[in-house]
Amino acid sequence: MAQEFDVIVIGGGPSGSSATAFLSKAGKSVLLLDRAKFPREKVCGDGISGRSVGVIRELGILGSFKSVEHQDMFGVTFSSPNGTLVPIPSASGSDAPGFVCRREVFDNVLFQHAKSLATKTIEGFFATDLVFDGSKIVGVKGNQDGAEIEFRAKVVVCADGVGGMTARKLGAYNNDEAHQHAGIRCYYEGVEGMGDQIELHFVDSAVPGYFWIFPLPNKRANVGLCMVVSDMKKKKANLQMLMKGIIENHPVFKPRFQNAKRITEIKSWLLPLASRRMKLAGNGYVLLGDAASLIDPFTGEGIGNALSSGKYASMAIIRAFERNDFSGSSLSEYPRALWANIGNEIGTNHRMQRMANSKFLMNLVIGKAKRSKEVRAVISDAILNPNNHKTLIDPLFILRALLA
């Protein structure tokens, strides 16, 4: 017989720590299960935003991330095609809106929140399929040490990220190459000339893309290049060779890493974009984070989102539960209610970044940053402000820019 719970998490990075954290405390039992064993690594950019830190004050863990590995940041740092470099610092204040930690220090913190909160957590299990009554999701197969185990519950949460078989399963896998990211980074040590911003290069060579560096405490950086993939393929692009061409010679960047030295090895990673919408919500269940598809088009962040992700759908499997009403339907007030939170947002940073393919405008308008406080002060509260990052993107922004 299954071991049966009000709830089933699969995957327990950002997005299923959020949901078993949330539903745990509603009083919920919840099974949290992930394939790994944490901590563990995270190939990602590191970059943890305001809206991240905006769930994670909610659940009340902010102050833990005092006492790990991080490096606060309070800005970021812009360079255009043709070589003009901006900073642009963050409204003034004693709180950092965001900081870079790398995830597996990021991730255990969060996983290690939601395991002491749920019913049950279970490390190293593999899952294999969804189990289904019908039409509706009622639990989960997989394995654990060689032995097949099943469980059940009334909502299934697919939080297994990218890699994972539920997407897939569901026909919610978003395979469109426009409406996806290739990323590679690695580590640095010795890097010089970074500061408490965060750095994003559209570097002439990379264009449709973009170069980054993230600091971390002592002189070390996540350093990375991504593309959209339809981009890449039609500009024949190999991401590795444009981030050694960026570094061993381009003239902004050849002295910072001529000291520096590479730590680890080069990875990559696919990044789903939530520039298109998938289907988050069906009979007995919800698909959460990069599963759902949430990467941001612009940025490529994807933890605030699934933060974010995991908090909307705890509300509506709650609502769920006080309706015993788990159908597709009821279960769609967490599609609606995200969507409600970062559509307008995905949608002006999906139109960001078709701006960013136009070097003229990239020039234009980071140019104009350099010379103008107006322009700098309204970039700024764009970047903390998502309900303003549309005015990055608004013509009489780009006039404005024009005549300052």
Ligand SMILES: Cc1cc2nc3c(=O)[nH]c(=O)nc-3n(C[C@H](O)[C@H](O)[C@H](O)COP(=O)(O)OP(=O)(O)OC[C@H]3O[C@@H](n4cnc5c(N)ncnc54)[C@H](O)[C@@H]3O)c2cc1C
The other form holds:
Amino acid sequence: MAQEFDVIVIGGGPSGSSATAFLSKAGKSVLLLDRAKFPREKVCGDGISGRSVGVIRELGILGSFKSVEHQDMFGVTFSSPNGTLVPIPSASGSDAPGFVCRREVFDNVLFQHAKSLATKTIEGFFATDLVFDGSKIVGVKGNQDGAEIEFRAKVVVCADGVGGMTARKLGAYNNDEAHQHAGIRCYYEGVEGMGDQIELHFVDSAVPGYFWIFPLPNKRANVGLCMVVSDMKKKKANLQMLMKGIIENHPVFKPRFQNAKRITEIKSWLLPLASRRMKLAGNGYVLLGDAASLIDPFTGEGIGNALSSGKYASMAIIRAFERNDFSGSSLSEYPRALWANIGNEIGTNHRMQRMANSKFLMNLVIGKAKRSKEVRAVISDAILNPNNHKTLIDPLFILRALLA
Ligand SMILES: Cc1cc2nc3c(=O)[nH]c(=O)nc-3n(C[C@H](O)[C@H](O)[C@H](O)COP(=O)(O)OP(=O)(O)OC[C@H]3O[C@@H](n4cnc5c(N)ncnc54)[C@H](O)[C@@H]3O)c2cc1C
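Output block for the form predicted together with this ligand, input the form predicted on its own:
Entire complex below, previous chain first.
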């Protein structure tokens, strides 16, 4: 007979590890499954934002990151299509609001924490299918060391990322190219001019996408480029060629990469964006993180929303146990709470993503930020306080930037 748990979590990335930790702390028996053995790599920009830091703090493990390789970040440097560079420091204070940490390292800290709390963890377990009882999900099937195994639970948490099988099986996979980013990234050593800020560059040749340089310790950097897939196809853009052109020919970046060396191959991956809302809960299941298409449509940041989805899904699952009701309507408390928390920010950032289509507006706002302390303060506030993003697309803010 299949072994039974309160909850099965498929995927031990940020979303699944967050859910495992919150649920285990609430006394639920949790089985955590991942096809990988940790530490494992994940294609990412490695930028850990303020939202991520908030959930990590709630999990009580912020201190664990102090002892692993990471680089504290104190703001963002933007540049516009016409080459204007503007550093936007975070408000002064001793604690870094965010940091950059290779995902191999970052995810391992989260995963080991979740594993230490879970009832049982299996690494190297490849989930192949969900187990249905009528329209209800009651478990998962998969392979481990060549053997097929089945587990059962009251709730299955689907946190297997954009490449996982659960969203596809549940008809919740976001395959809308207007709501997906394609991204490439690699690591460089010796990029000149890096400081204690992440860098987002709206380079003329690459807008509406952006080029990033995220500094790491030992003069290393995560370097990449992303763009909405439908825009990329419309432009017939080749991301690798665009990035090569920026690094080798752009007047601002060529000198900075002159003595730099690429130390890894360039890898690409998809980013499913939260500008298209998917169904996140049903009978006996919830979807989290990338499996739920929760990435910020402007910044490409998904770790914070993945961690938050683990938190809000856990709260709904705990209440479902109190009611002994694991139906879709009971578990829908999760998407309601999640969208109440991140919905405004996603809506605003989707409009900002479309604004980035206009080189004129990007030049205007970034150029104005260069000259005006007030505009820099608004942007800095919006970066630190996601609920204030709205100001950036406020027509009055843009008009003031135009007239000032
Ligand atoms: C190029 C690029 C740059 C990015 N940059 C940033 C950034 O700088 N900052 C940021 O916040 N976000 C960034 N993101 C987004 C971020 O990487 C994701 O949003 C985040 O990893 C989502 O976490 P997750 O836990 O939902 O999924 P994942 O991190 O993908 O974890 C899913 C887990 O499920 C496991 N799994 C998959 N299938 C199975 C299966 N069948 N059986 C068992 N286990 C399975 C995998 O092994 C994996 O461990 C970027 C993404 C890309 C592609």
